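Consider the single chain below, provided in structure tokens and representing the form predicted on its own.
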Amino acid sequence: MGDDLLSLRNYIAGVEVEPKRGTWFEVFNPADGSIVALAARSGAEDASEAVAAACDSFQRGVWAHLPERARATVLLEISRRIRERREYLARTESTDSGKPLADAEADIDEAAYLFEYYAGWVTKLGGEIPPVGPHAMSLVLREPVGVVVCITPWNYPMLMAAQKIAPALAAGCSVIVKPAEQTPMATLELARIATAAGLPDGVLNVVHGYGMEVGEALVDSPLVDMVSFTGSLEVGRRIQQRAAHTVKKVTLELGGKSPNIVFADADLEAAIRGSCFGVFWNQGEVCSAGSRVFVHRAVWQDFLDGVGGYVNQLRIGHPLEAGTTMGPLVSKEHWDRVHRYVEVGLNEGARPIFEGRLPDDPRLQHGYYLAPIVFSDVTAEMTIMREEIFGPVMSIIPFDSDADAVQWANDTPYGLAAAIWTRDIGRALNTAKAVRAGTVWINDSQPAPSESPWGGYRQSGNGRELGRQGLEEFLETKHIYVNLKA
């Protein structure tokens, strides 16, 4: 290991430990391709150690059996300490993932709020006493599911970790987190913060590494009660298959190919701005990105003109520089993947009508920057309309009737989100009901309030995160029957 690089060790039972095999992997800054850290390349032995620590903490009840007010107090203290470290965490997140600093700051703010929000739920997880006659009593209790493995993505490292950890801790679970290997830095810092806030050792553990080497070992463990995964459809399928061997609970938030429907009566300026934001925000590395844009033919040309103006004003640059609105993609591997999709679109006959400008700063020549691109002359059968790209690529198709818009919107194996732009409330609600998606925005794009459920239909996954529903995923229901005549 180099002395000038950060060393990201595993965090197990409140202690930072080196990987059992003594091997490490490099973490890159996508802005310039430089190496910023070395992270533990964990294997099955490290997974077993983390599972043992989580099981021990859960079985001894050091967290699950604490009074509810005490657990809520710790979650509030975690929130306070995240806010206290806001600047450092945001710069870390930006360096790790490539997102503009302002976006990273917003992510840190929301991560802090998630711990605050779920702290409020800890004291409100009541059960039920359903009527079962005069000579018996039926008690319905809510209990923590147990040991939970959380596997988080690289596009929102800190926020997605908080989105899983906060409700899991609120429920009383013990947690093991495997962050994405591209972006492991902020999650380790979150574990340190949690310990400093009073979370008992072993309740929150972090294991770095690759999915095939350590992630699958965590999923396979019979001592793990639940897996919560956010990531690609391919990996989600594999996790679900492996988890089936021990019949453990699995929640999956997978890919998306979200439709964005602009009707003729829409506030066109708002629709253009929201539609573009829905594709180019966070470099297009958003599972709910509204990359399939359907525009009524009556406003087609005006919409295209507005999109062209939006793309021209995007400023691609170093994520830590003021004024940058789009940073690099997260890795060279992902850059290659998105670039291949652009080439496939061209080869299949899609016509590029707008393309952004790459930065000309020589310091950024090794960064993973990709110019945003807008395609027209697209058909529903094209690859760029069928598969999730996870990059700044927009495809636009004109439509003539409401029925066509709904049919094309639902012509996808995914069902995570959708956006509808219209001034007609009846049309808006009827379309929202007809579209098969877990979240439907009307005259907006991409808000995901922490107070409301988030998750998808069909191959976008199962289960929900955020809101009360996200907390309930980490709870078991126990029924106790009492014979009062005994």
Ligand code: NAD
Given for the second form:
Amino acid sequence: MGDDLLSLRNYIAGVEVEPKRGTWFEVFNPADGSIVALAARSGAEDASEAVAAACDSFQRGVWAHLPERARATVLLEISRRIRERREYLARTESTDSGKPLADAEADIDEAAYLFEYYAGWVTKLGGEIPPVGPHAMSLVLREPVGVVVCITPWNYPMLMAAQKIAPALAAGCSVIVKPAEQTPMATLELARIATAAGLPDGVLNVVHGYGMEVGEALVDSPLVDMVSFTGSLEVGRRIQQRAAHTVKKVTLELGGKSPNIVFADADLEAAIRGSCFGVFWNQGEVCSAGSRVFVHRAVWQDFLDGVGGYVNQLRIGHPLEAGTTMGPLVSKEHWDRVHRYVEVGLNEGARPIFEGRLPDDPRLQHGYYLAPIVFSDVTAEMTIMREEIFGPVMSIIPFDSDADAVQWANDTPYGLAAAIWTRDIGRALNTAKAVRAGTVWINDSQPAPSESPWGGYRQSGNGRELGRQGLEEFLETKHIYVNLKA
Ligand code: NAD
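Could I see the form predicted in complex with this ligand next, after the form predicted on its own?
Below: every chain and molecule of the assembly, starting with the one above.
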């Protein structure tokens, strides 16, 4: 491995360790295609070492058996230290993922808040004493699930890691994180921060590498009690199948093909802005991207005009440059994938009506920039309407009745999120109830407050993150029965 590059080692039992086989992989900056780091290309041996460290810390109770208020104090300290490192973490995240710096800063702020939010829960987690008659007592306790493997994607590397780690630690679990190979940097820094904040060694471990090489070894381990996964449908399915061998608990946050419905009575300006934000934000690399846009025919032309204006003012450029609103896609492979979808759309007869401008700065010619595109003349059967593209591609279809809008919105195997734009409260709530999705936004798109549950219906996943529900995923329920007659 080169000495001049940043080396991202595994983080096991509070120590940075090299991969056992001595293999590394390159981490790219999507803004210009340069190599920014070498990361440990871990295998099954590294997975075993991390699992052993996590099991050891859990069995010794160095975290799970700490007084609740002591655990809360450590989580608060992690939050404080994330804020202290905000600028470094945000630049790292932006360099790793390609997201504009301001967006990366917002992610870091929310990650810090998540540790604060779940610190509050630690001292408020109680059980129950259900009534079981005068001569007995039932105590229902909430206990940590145990050793948890968290596998994260590359689109919100730090935020997705925090969304899993903060509640898992609040519950008293020991954790092994496998960050996405494209974006390993901030997660490693988070582990260092946690140790500096007082988290005992072995409670939070990080193993870098590819899914097939180290991810599966972690999922397969009989010593792991739970897998919390965020990523694609294909991989989620595979993880669920493999985890079935050891009957471990699995939560899945998968993809989406979220509908965005604009009724004729909507505040059109807000609907245009929100609908465009919903699919172009974060380069369209958002699980809940509102990629299928249904617009009532009465406002169709005005809506299109507004979308054209929005696309024109998008500033695609270097993510660290002030004023950039859209950065590059995360990797060359992902660029190829999204580009292929655009070609498939054209071949299937969709009509491109607006396209953004690529940066002309020669320093960016090796970056993975892709012009945002809006398709009309789209039908529900087209590939671009059915499959998750995960890029800045909007497809628009006009509708005539509320019933059509709902039927088309639900015509997908996914069910992560949906946005509804209308001034009519009855229509808004009726539509919200009729759409099968884990989150429905009314007159907004994309907010995912840390206090409220997040997750998918149908093939968008199992389980929930964020809020109280996100914490409960990391808790087991134990019932103790006492015979008072004895
Ligand atoms: P991905 O499924 O390719 O990879 C996700 C993670 O899984 C990575 O860490 C990867 O290394 C690992 N992995 C890959 N194969 C594995 C295997 N066989 N066993 C174990 N681990 C394996 O997804 P991605 O391309 O990184 O992320 C994009 C996807 O994530 C999109 O589908 C998006 O919708 C989804 N996503 C969902 C949410 C949500 O909250 N529902 C949030 C963000 C992203």
